[in-house]
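A single chain comes next, written as structure tokens; it is the form predicted on its own.
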Amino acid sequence: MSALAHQRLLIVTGKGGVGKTTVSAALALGSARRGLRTLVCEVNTKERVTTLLGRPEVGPEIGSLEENLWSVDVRPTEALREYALMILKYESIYNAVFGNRLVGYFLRFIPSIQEIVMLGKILFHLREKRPDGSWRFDRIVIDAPATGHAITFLSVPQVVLDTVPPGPLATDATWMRDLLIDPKTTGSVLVSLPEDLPVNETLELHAALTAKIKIATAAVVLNGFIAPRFTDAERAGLPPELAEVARVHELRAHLSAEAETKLRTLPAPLTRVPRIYQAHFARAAIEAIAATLAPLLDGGRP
């Protein structure tokens, strides 16, 4: 069975700069092409998924990118409004309550309010259904914050449960936590580069997600992988300037192999994404990465 065939919620994270947004875009594109109605969510950041896919920005409202594929940039202000309307039901009541400056002042002291409403918006869409009873979205891909911020973001339902009294907020935090820790629904995709710091952070991230938050690691992606190309004899026959290029290449290939060995100690399948040499990193690169990640997604509808 493929690693991500049946999870409806994929959480893509890793150290900043390892390529988690490109992996998120590629997984979302691959899911959509398998007939899954897919929503890719960026979390309170400058939109990059739409740019990578060659589409206009969609902002904080869900926008269609192409067949079976939607995107949204989840931001705290808009997420708070949606969350409040889900509870209060009527916009007039929302305006009366949240338009009050005193209420706004006290909201700042509710623990992790921004994180809970952003996560709540994403997970609300995971449970959302169409009139015919089918899921509005078959799969949601979260381009989650980097390492430490990801742990904070994903642990917020339990933080809320530990700090607030029983009530609507605690009730919502309960179903959010239950969705996140259900391995049949949710899996994390950890992205790394073949360098010591990202690899070590990936190992630590796996430990924190599984031990502290109870989120299963479903797959590991080693991005920017470089395979060996030259033998010692071939390098010896090259002109000096090309021999140096070959030496550097083989050094990077050695580092890639070392990184792969360390990451394969994790209890999840590892996929190597070759380093892509393109002057302009855009749609073509995402298409190539989606093809590489295809085996993770094949296996049927979630």
Ligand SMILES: Nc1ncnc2c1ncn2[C@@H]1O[C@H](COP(=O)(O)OP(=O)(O)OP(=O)(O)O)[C@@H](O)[C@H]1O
Second form
Amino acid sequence: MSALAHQRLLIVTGKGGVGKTTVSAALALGSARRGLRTLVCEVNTKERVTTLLGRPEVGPEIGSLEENLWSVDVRPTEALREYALMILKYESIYNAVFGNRLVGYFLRFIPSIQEIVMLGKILFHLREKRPDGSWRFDRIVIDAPATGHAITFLSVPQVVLDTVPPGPLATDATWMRDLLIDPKTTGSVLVSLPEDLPVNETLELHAALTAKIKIATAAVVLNGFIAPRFTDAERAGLPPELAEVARVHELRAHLSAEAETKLRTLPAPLTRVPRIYQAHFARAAIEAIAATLAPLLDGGRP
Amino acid sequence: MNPIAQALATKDVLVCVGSGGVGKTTVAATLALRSAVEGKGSLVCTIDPAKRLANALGLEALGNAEMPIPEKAFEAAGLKPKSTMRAMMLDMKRSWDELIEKRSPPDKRDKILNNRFYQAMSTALAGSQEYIAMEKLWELRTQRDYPLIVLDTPPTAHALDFLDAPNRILDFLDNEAAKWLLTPALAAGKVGLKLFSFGSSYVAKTISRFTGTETLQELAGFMLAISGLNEGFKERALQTRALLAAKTTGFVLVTGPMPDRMDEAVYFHTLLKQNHLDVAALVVNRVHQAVPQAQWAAAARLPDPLKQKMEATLQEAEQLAAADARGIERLREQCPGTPLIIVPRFERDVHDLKALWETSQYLFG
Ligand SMILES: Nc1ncnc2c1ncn2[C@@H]1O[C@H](COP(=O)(O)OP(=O)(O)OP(=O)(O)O)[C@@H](O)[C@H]1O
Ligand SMILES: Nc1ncnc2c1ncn2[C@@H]1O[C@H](COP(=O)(O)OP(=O)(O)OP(=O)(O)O)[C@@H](O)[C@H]1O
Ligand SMILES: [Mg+2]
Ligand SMILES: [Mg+2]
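Switch from the form predicted on its own to the form predicted in complex with the named molecule and print that structure.
Everything in the complex follows now, all chains and molecules, and the chain you saw is the first one.
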């Protein structure tokens, strides 16, 4: 069974700068190509997925990119407004209450309100149905924040349950947490790079996500992989200035192999994504990476 | 004179800022090391350093303590410091607790420490780590006499967070609107009032539909317990602001050469300038070096297929270097007047004093 074919919610995370957005875009594209109605969500950041896919930005409202593929940049203010309107029902009440000077304050004081409404919006769309009873989105890919922020973000339903006494917010936090910890629905995709720090952080992140938050790790992506190129015999015959170039290349390849060995200790399949050298990292690169990741998505539907 | 050397000579506080993972902690430790070696005693206050760097600095699980770097660590790196270098790891939760323990009246202490809002604030509230880093800086500056303090900063998701953090926390602790909302409870001086005795407040009622009524009561309890501390918080925040803006404080803005990191650096730079803070230098870290012409020439003389392999390798290096060079040029244009310093990408992580020292050779020209 392929690692990511069956989950409806894929949470892509890892250390800052490892390629989370890149992998999210590729997984979303791959899912859409397989006929899944797919939504890719960025979380309160400068929107990049649309640009990577060669489309105009969509902003905080869900926008269609191409067949079966939608994208949204989830932002706290808009998400709070949507959430509040859902509970308060009437715009006038919303304006009376949330137009109030207190709002700014409560945005800060209820611990994690920003995270809960953003996560809430994403998970709301995960439960949303079309008139015919089918899912509005078969799959949602979250381009989640980097390690520390991801842990904060994903623990937020539990934090709310620990902080906020029973009430509508706590009720929502409960179903949100239950969706996240259901391994049939949700899987994390841990992205790493062939360097010491990202690799160690991946191992720690896996431990934190599985033990603390109880989100299952579904796949590991080793991004920027560099394969060996020169044999020892070839290196021996090189002039000194080139021997150094070959040595550095083989050292990088060695680091890649070392990283792979370490990451293979995780109980989830590992996929290598080669380092891509292109003047402009854009759609073509995402297509190539989507092809590399295809085996993770083939052979099943949620 | 090299701008970093100049900053080291004229400043007594250096703050390393920048996006996540660009090398803030590395640069902070490098600055403190160089300073101590050259005879100006230093303390580096790191935040979540990579484990191996922490080990190299002798910081195994010592948390908030300011520890001198052991003699033998310097010896192993072939260095003879003229002065002492100290290092610490900022422990957010512990720093908050220490702050409350030190500042709050004995009868309020446990009430605060046990309050759920306090716990959320001291561990999870956005801006909390930045705030406590500022408090720590103030404490270190006023209660100790290090010739140089280098402050590392947490990887903020948004550049604004760091500068804005003290305001956010102060606002959290001492908000006029919240006081008005919670006044009946505050005036009664005890927690446990029914929410609906909050009187006129339609807003309170509506908010309680989201949070449950107890939440507001518990918040009132927290505000009440902590209200005596607010003047002190405010006072120190003002002083910290002044400290950051002082002539003797400099910011070192660190960035990587990737386009997204550079955009953030430009934005950060603008903010620092707008806040009248002194940017001593912009460090572009992990830059790929251009391929020397001699290597292309030598590669052309190789037999096939080794030639193809070598040329492919050089081509890749050239791609990376060219992309970085384009980015750096753009950065130079967008941050006029701020000196740029380029640090190459090393083959391995920077995780011991020797590697820090090598890094300093680039920072100091
Ligand atoms: N396989 C690859 N080969 C070469 N470059 C890559 C590869 N994957 C990603 N990159 C580049 O690395 C940089 C970081 O990638 P990306 O933005 O996807 O990371 P991220 O984890 O989302 O970063 P952040 O933590 O800032 O959100 C980008 O400039 C991207 O173009
Ligand atoms: N010039 C360099 N060449 C190679 N590796 C480097 C270089 N500078 C820093 N590193 C390595 O990059 C990693 C990240 O650096 P560092 O921890 O200093 O970044 P940071 O900005 O403090 O990250 P964070 O935002 O997560 O705190 C470390 O492993 C460090 O050793
Ligand atoms: Mg990203
Ligand atoms: Mg750091």
